[in-house]
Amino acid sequence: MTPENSRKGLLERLEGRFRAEFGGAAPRCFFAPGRINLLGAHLDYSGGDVLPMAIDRGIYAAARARSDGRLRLVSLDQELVVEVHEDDVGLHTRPEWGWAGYPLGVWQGLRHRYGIRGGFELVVGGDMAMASGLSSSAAIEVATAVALDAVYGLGLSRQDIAVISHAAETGFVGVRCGIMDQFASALAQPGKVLLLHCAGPSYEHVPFDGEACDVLVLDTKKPRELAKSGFNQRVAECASAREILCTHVRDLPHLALFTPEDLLRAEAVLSDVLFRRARHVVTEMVRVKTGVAALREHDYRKLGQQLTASHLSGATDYEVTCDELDEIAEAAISHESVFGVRFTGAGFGGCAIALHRPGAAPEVEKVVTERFEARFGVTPGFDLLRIGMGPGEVER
């Protein structure tokens, strides 16, 4: 099935479910892309630079405004259906709302900032898996924000949508995360990756030649069971490292703004763990800068080298990989057509991404499968991604 036919089928399912649940006229439909992060692993919450790429997968949302204050939310992928009155949506989500906490957080933010009232009905569905490391939660938030912006005629900028979506995840849902995922989805442009300076925030777009390089997702099939606790621990460790550096070297607002030379000056007063966490952050900043230069030079081999170095740093200094991620990365990089490979998302399981020459995916999959199965007895999954479009209304 071609991507276009797959999208058409998903939109038909979305509209069919919407009509079955809510009746009435056909809804308007909207899309927000997922993302992979090429470089800048775990840098956004330390005020660093990140290089995410919107992908050709994401979340679709069918939406319509209501006038009776009811918020009615349905997912094609989740059994839970949620209905709540707008006056009962407080400052934080509830356990019984499950996945619906993300769009409800967007609604709460828009009501607080722009005074929208009346309620809405929403059906969401996607062509990427939840908890896949491709940022499905941010895509749900951005798709909801784009939809509500349109049906209520708010006229929001894409950065406004990113900020509202980020606040929904951190404030309403309560997930400690940086701004990358929501900004990557909301600010995506076709044929370009986003260079996001999280300390600003400010951003620029960098061309990415989708004909020169393919992106292959390598799924270890290992659940990311430690991702939440491990992520929060890394956030705390980076904050502690910054405090020590500010005391003993110089006062800077973010850990990522320190240099490798600053870090060496503080090595004696940092614990081994905090030194390694900080070393990952400051050296990853260098890798992002080098990777952006490689993109502008059309040097995908050089870009890939930065990905591989990032994975190694994530394994040794940041300790967010696992045996399965390391094995799948080593298997992929052994193939001559692969430019580079590293874990994606928070790590601790889940997926890696491999950049490789166009058309080489079947060969890479064969090599990786043989080696991975031999060690773990598990067949890995694969998904070939393309650079995606930005968010917006979908014409059917």
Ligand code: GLA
The other form holds:
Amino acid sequence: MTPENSRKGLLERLEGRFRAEFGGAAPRCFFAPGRINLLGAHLDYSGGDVLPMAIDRGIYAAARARSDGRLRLVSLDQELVVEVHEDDVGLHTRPEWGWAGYPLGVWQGLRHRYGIRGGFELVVGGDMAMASGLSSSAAIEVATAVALDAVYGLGLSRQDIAVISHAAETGFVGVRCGIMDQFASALAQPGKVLLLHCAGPSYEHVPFDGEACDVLVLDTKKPRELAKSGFNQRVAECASAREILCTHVRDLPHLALFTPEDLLRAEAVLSDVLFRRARHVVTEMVRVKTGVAALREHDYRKLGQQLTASHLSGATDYEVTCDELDEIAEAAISHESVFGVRFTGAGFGGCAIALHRPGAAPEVEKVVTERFEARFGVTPGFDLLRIGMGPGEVER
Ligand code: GLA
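Could you present the same protein in the form predicted together with ligand GLA, rather than the form predicted on its own shown above?
Every chain and every other molecule in the complex is listed next, the one we just looked at coming first.
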């Protein structure tokens, strides 16, 4: 099935469900992309530079404003249907709202900032694996924000949309994530990756040549059990490492702004764990810089080397990989067509991404499948991605 066909089928299902649930005229439909992160692993919450790429998969949302204060949320992929009055939505989500906490958080943020009232109805559906490191939650938030912006005629900028979406996740849902995922989805431009300086934040777009290099997702099928607890622990460890560096070396607002030399000066006062966490952060900053230079030089092998080095640092110093991710990365890199490979998203399971010579996917998949099956008895999933477009209304 081509992406176009799957998109068409998905939109038909979305509209069909919308009409069945809510009746009336055809809804307006919107899209927001998921993302992979080429480089800058776990740097966003340490004020570092990250290099995400929006993908041609994401979340579609059919939406319509209401006037009776009801919020009605339906997903094609989840059984839970949520209906709540706007006056009953407070500052935080509730367990019984499940997945709907993300769009409700966006609604709450827009109501707070722009005073929107009246409610809305929404059906969402996606063409990407949920909860595997491709950031479906940011895509749901951004798709909802783009939809509500349009149906309420708010005229928000893409950066406003990113900020509202990020606040929904951190403030309303309560996940302590950095800004990368929502910015990657909201600010995406076709044919370009986003170089986001999280300390600003400020950003620029860097061309990515989809003809020079294929992007393959390798799904370990391993659930990301530690994703939440491990993630929050890393956030806390980075904050501790920064405090120690500020006391003993110099005062800087973000851990990622320290240099590898600063870190060496603090080696004696940092515990082994904090030293390694900080070493990942400061060396990953260098890898982002080298990777961006490689992109600008059109050197995709050199870019790939930075990805593989990032995976190794994530495995040893930052400890956010697992046996399945390490095995799948080693298997992929053993193939000569592969430029580089690393885990994507927070790690702890889920997916890795490989950059490889165009057209080599079938051979790479074969090598990886044989090795992975032999060790884990599980067949990994694969998905060849294309660089995505930005969020917006979808024409049908
Ligand atoms: C998750 C978070 C992001 C980022 C990545 C790691 O995806 O949501 O903010 O921290 O992990 O790079």
